[in-house]
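So this first bit is one chain, no partners, the form predicted alone, shown in structure tokens.
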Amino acid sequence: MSSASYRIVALPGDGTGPEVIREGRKVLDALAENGPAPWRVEEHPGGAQYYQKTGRELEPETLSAAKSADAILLGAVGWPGASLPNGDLAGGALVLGMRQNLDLYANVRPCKLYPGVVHRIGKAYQKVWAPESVDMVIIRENTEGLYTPARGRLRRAEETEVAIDTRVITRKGAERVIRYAFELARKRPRGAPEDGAHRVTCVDKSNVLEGCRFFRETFDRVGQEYPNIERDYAYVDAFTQWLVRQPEHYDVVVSTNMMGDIITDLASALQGGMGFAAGGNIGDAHAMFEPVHGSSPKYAGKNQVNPTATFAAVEMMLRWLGERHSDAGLIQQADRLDRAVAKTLADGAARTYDQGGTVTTSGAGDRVAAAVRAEPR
């Protein structure tokens, strides 16, 4: 067990966010039992519902706390009817704002199918993958692309005539996220499930878009520095079918911001749905981890949503902290949590409504916490 004390800032946010963060903290408490906790968690309010109450998306001290934290754990952001005066959805400061302010340039989305979990491709699609056939990580650039705030409208006589969104692809932005992908592929022990190859797939639309051509050129240039990593290519429209038809081919995938945003949500269906999808927003000095299912307003307050993605986000956070600080104790804790989650999924003990079960959000947290306690330290 680590003796260091890491400061974690939790941002529960909106809707079901506070519910899943509560369960994330529950498993953190279980991991820390029988010894001094190597972390301390402090919560800060913010988001769309906070904006509706206060007129502010977050407080200045929240951003200061995030900047000085060792890691950030985000619940969810967004609420119906909560918008800023410029039309943007309220609460974005907790997501897009943190990504920009902390330069969290790599959005890291693992896609892994655990034993006992049923994929969500559809009842008509009868292919059943062995869990070991779905095990990839999708990396998307997180600070530029079409989400760069270079946009606007031309209004005349109070009518919008033109709306413009400008995509920005920079050498720095492309190079560092692509290098992150190759470095990750080099460290992953297993490689692609299909053949064990350490492979990075570049997903773009370089047959049409100039920015994608530049992104692919950068991919090839950076890839030459990694001769033991296979370079693979896919146009984004073709990739969407290949991802579903042959997920075992993929090890690490890298793409631009909006394309990556879309394909990662598609990939979540391979692992059981958004209730299992966690993501890391990672930079050189800071990182924020989150379940990516959103605030799910219609389920808020019902103690019903699947908290597994939050457990996966906590596991990612502990592993990132352990690797960043060369702290083997934290990595062991991440491994304990991963084994506990896998066990409860395999035996159905934490099966929530989205997998045909009846376990509540808090019930799933109780079962995973119990499985953590049963894991050897």
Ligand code: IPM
The other form holds:
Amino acid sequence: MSSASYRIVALPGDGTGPEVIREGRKVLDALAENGPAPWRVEEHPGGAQYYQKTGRELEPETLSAAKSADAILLGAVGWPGASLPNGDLAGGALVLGMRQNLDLYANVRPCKLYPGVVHRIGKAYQKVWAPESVDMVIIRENTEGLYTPARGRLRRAEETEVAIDTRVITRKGAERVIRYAFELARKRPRGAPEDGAHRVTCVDKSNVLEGCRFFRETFDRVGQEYPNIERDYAYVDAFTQWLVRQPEHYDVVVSTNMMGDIITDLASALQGGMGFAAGGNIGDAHAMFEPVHGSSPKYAGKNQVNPTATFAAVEMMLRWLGERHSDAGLIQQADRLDRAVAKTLADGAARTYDQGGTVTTSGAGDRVAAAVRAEPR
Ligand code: IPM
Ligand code: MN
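Can you give me the structure for the form predicted together with 3-isopropylmalic acid, which would complement the form predicted alone we have just seen?
Let's see the whole complex now, leading with the same chain.
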């Protein structure tokens, strides 16, 4: 067991962010009760609601705390009506700002369907996809593409005439995220559910866009260094239907920023909805983990949303820390948490409203915490 202590900076943020982070901390505490717990969590305020109160999205100390932390755990940001004077999303400093400032270039979004989870399609709760056919990781480039801050408006006499967003694909940006995808594919034990192949699928629009053509060339160049990993290709439009109709084909998927944003929300439907979707924003020196669902203003303060995505984010964080610091105890804790979440989902004990259930956010947290305590170390 390592004697190190990892500093985790938690940024609960807006809306339901604080509610799910509270449950995330609850399961961390449960893990600590009978296993190594070399972490301490410090919370910092920030986000859109904080901006409305103070005129600042976050304090300078929070940015420096995040920079010196071993890992960051983000809740969610965004609040209706809260925007910066230039029109940008208030609270964006915690998400987009951190991605840029800490150079978190790979947005890693696992899409795995656990037994017991149902899909809401229309008004019905159904089992549509088989758990054994959905187990992929989508890697989204996280620092450039259409999110490059090279945008603006041309105004004439206060009237907007033109609005421009510039999509930038760089050699370095493409290469490092693609390499991340191949390295991950090398490490994943099982490969694609369909055939066990270790496969990386490049999702782009290279039949039209120059940046995508460059992204795909880079994919082929980097991919040649990984002869045991199959290179697979999909245009993003076709990909959306293949993803839904044959998810078992996919192992690791890599795409550019905006396309990755869109396809990961679609993919979340395969894992039961946004209540299950977690992401890691990962760079060479820093990492930030988050539930992807956002602040859900409609549900804020109602103790209703599904905290599973936050448990998955906590699990990713422990695993990332464990791998980075060769700390087997942390990896065991991540495994315990994963088993506890899987058990709770399998017996339907923690079904929140999005699953057609009535369990509250804190009730789901209590049940997963109990399952964690029941897990052997
Ligand atoms: C996400 C979110 C963010 C994004 C928003 C909140 C800026 O949609 O993490 O996918 O667009 O990247
Ligand atoms: Mn998104």
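Keep in mind it's a predicted model, so treat the numbers as computed, not measured. We call the rigid core whatever largest set of C-alpha positions still superposes within 1.5 Å between the two forms. Residue numbers count along the first chain shown, from 1.
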query	finding
Gly35 C-alpha moves between the two forms by 2 Å or more, core aligned	yes
